[in-house]
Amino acid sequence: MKWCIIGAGGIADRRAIPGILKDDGSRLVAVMDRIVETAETVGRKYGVPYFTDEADMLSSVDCDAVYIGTPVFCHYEQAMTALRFGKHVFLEKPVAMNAEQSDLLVREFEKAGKQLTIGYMMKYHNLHEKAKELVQMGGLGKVCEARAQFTCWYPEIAGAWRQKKALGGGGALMDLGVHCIELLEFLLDEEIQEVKGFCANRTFSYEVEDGAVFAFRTESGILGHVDVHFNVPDAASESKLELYGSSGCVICKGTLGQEETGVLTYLYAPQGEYSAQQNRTAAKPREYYGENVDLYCKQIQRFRETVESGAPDYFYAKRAVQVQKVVDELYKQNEKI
């Protein structure tokens, strides 16, 4: 699979391009960035032609797929440009600025029969796959509660597009919260149906929220909450995901991020009869560890295999639209705050 890159700096240079290069079935053929210096630096780094205009690149270079790692406000138009050139697209999350725009984009790709994949890499983490396996096999009994905390330290930075609503669509919720929503829906295999939440600027003065907390209820009645923050030091957060059920629990620490690290603790402890004493016995849990496989390479391989199968799969692209609907509702609730 021959790849072109739109948005060559940032996440593309750090994660996506190395992931492409690690996949034996993929080859990088060109990069594009609107900042001339970035395009040239990344192009020379990987020994491929570089451009500052996506249409110029796609009309000049023979490629099969396009990776887009630009600010959110660019996603829709750049993905549509790639589609007009007949390319499959791997688009970084979130899909677009809102659910309506996201849904329209997915529909256009489905109509054209071209693969559209959204860069939610955390479901490929071996520990999250293990958590899903435990849920599906009944290892937690009936799941009743789910929690996720995802944070990073993101102070005021001159020119940072994630701190501008018109460029990124939102703050901690749009950048970190979407990962939590998508991952929880993957693990529980159902969608979040109702949310109630708050956004705030507790620490920083940029125009998007530096923190958000929300409670949710899924279709089957699982309750849970998510908190995401740009104002908690990296060393002070466990990056934690928790699932509790009628027979046990799964707790993942250090798994929410761009690398396959961390530990999963699993406890199977069905209780049976009610105990008025409420004594807590120390049951011994099992532990599983991250395998440190490149999550971006995993995504690239899955994308390529789907394209090569000749049967485009839009399930998770449509799920990403559902994620955006949840975020849109939370922002709507906070317009009056």
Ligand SMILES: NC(=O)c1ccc[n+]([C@@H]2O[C@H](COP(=O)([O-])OP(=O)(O)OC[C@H]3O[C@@H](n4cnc5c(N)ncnc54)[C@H](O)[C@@H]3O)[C@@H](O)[C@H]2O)c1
The other form holds:
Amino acid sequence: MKWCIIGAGGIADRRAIPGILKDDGSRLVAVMDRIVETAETVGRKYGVPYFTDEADMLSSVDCDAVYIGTPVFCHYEQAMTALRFGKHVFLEKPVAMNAEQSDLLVREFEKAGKQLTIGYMMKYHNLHEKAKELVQMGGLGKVCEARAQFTCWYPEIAGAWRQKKALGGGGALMDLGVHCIELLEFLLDEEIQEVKGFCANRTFSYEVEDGAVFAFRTESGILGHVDVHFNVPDAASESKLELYGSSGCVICKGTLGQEETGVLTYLYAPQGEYSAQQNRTAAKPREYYGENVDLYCKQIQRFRETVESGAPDYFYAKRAVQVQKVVDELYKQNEKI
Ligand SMILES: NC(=O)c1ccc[n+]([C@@H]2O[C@H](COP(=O)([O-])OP(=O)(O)OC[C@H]3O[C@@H](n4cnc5c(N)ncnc54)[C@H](O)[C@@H]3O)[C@@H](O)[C@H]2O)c1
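Following the display of the form predicted alone, present the structure of the form predicted together with the ligand.
Complete assembly follows, chain above in first position.
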């Protein structure tokens, strides 16, 4: 698969291009960035031609797929440009500025029969796959609660697109919350149906929220909550994911992020009769560890295999639209931001 890159400087250079290069069936053929110095530096680094205009690149270079790693406000137009050139697209999360725009984009790709994959790579983490397997085999009994906490330290930075509503579409919720929603829905294999939440600017005074917390209820009635923050130091963050059920629990620590790291603790402790003693140490937990495989490469490989199969798959792209609906609803509830 021959790849072109739109938005070469950030996550593309750090994670996506290295992921493409590690995949035996993929090859990088050109990069494009709006900033000429970035385009040139990245192009030279990987030994491929560089451009500053996406249409220029796509009309001069032969490629099968386009990876888009630009700020959110660019996603819709650039994905549509790539589609007009007949390309399959791997688009970074979140899909677009809101659910309506996201839905439109997915429909256009489906109509054209081109693959559209959104960069929610955390579901390929071996410990998240393990957590899903435990849920599916009934290892937690009837799941009743799901939680995710994801934070990073993101102080005011002059010119940062993520700190402007018109460029990023929102703050911590749009940037980190979307990962949590997508991952929880993957693990539970069902969607969030109802949410109630708060957004705040507790620490920083930029335009978008620096923290958000919400409670939810899924289709089958699982309750849960998500906390996302731009204002907790990286070293102080637990970034935890927890699932509880009638027979046990799964707790993942250090698994939410860009690497396949962390530990999953699984406790199987079904309990028959009520016990007033409430013995909390009766069962022995088991631990599983991250395998340190490149998550971006895994997602690139799945994307390529889907394209090669000739049967485009829109399940997760549609799920990503539903994720945006949850975010839209929470922003509506907090309209003052
Ligand atoms: N899946 C993940 O793990 C992950 C991690 C980080 C970022 N992201 C997503 O990736 C996207 C980019 O985030 P980032 O952190 O890399 O941002 P960034 O600002 O660090 O990098 C974006 C790059 O795009 C370039 N750019 C800006 N406008 C452009 C345009 N109109 N055309 C072409 N290039 C343009 C910039 O010059 C820069 O090189 C966002 O959607 C973000 O949410 C995903």
